[in-house]
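One chain comes next, on its own, written as structure tokens: the form predicted on its own.
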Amino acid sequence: MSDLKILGIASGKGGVGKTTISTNLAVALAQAGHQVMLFDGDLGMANAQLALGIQADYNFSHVINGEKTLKEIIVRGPAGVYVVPGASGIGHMANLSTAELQGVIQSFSEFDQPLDYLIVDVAAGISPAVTTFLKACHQTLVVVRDEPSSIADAYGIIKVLATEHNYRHIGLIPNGVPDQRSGQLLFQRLNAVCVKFLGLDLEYTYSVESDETVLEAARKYQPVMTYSPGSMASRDFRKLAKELDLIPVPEHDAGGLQFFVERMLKTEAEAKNG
């Protein structure tokens, strides 16, 4: 793979296994051979580490504040997938001075290490954080269970990706359900609500089952895909990886991890300029 690929994970509630999905879809394609890097997005109750069974001495905030490079908070985590652990209570992208904002820049730019993914782990919900990395990714893969108000809050992250910022690239990870069939219907339902009211085609990539596996592993501060790498969730994982796989970066979109700096701060700019 010569392009770095760079998937945002979102969800639109909390508790739809947004973190899960994001740390085992990580350490499954590190273990298909790619070269993986984690950012734990979520600026207000980063947890992805712990889902990965890792401490981190440093954060992202140590970066923006200049106390310490990229290189020097970055941790190793299963299967070798590179973690950028996330950082609480920084807020809006939007406030950070000139200076923080090189000082990011220059941090990215130094890291040297060829890199196949970037997966960035996202706060749940649509807040103004949430929009300036999602935009920064070339794909949004939206998680969501088969329950009203998970459907409900999905839709509203589609709505205002879709009509607030034209974004496109949107698909969808139906998460904790009985089979693929239901994972598929689940999709259909919900695309066929963005056909009609947004005009906007999702793009379906795989559905992780219901299994209890996940839940053992959690608890054990696991990824599944190492805790039990014969499960079905396990299972899942690896196909959902392949899927990915074979989603191609746009031509105009390809780069290294400035690409994913450089839309993030022309997100930030024209936030700021309104």
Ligand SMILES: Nc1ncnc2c1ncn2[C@@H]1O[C@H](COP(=O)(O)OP(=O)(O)OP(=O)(O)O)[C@@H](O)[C@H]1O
Given for the second form:
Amino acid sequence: MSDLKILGIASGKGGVGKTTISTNLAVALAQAGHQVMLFDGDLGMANAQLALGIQADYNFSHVINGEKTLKEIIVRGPAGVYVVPGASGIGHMANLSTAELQGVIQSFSEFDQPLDYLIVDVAAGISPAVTTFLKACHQTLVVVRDEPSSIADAYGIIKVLATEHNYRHIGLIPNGVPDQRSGQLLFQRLNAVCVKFLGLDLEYTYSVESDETVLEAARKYQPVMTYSPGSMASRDFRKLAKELDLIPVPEHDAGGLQFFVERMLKTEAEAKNG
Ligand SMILES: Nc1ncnc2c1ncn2[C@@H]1O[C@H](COP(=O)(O)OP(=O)(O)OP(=O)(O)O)[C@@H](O)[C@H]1O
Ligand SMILES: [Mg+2]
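Same protein, the form predicted in complex with the ligand this time rather than the form predicted on its own?
All chains and molecules follow, beginning with the one already shown.
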């Protein structure tokens, strides 16, 4: 079995397509035969569940307060994706007691199903909760649209990750572009700025084209991958999944689900201690 690969889906500006990409990428990877978990890290929004048309009685806050185990809050989505419903409590992990932290770690290590992918849909921007999640990910994928404010804010989050957090495993997913060529050009423009000012080469993945079917699917509370598998967007998500599968997990970073939560808690502890 391959190692778990942990991907964070981020953006500078809100509303650019993080949840659309997280959910559809999760389904695309699952349909390609991978075991996939989707973690809704967008505080209190319950976005990912809505986008997948599933309803959850419990969320991650119940794991933090010890009422439930991770296994008990997980719901299965389309193509068997394991969905961890988000919680507003997660931003305050640094304030948890040692016993609570141990409980969270324990809960993650008890999840004994084999997993190939963990996809984390984080909130927009670069709050401490966002950096905590992203630093625990092997690769962060910044979703960007071809609009000045989206590009500026994407550069902003990349700069903070690279310079303040020394985190450099960053890729781009251009979204809502008219064609692949436009997506590649958008990547080249932003990457040139990152190379020049941050000494950082971004990973190009694949672009998701603008497709009305995505909106239709969203209105039906379905991922476009199941709503319309033959759509242009679904084709892009399948290609994106393939490209991401080619990015190797850094060897020193390998490890299961419990390493994700341990890395997350380590980041929080560092922040707490100055
Ligand atoms: N490729 C696309 N083609 C057409 N519409 C899209 C595409 N990607 C996203 N959308 C639409 O754009 C809107 C915003 O997408 P989404 O909710 O995924 O963004 P987000 O980054 O998760 O937002 P937030 O920051 O609020 O969490 C939704 O209505 C979604 O259906
Ligand atoms: Mg979202």
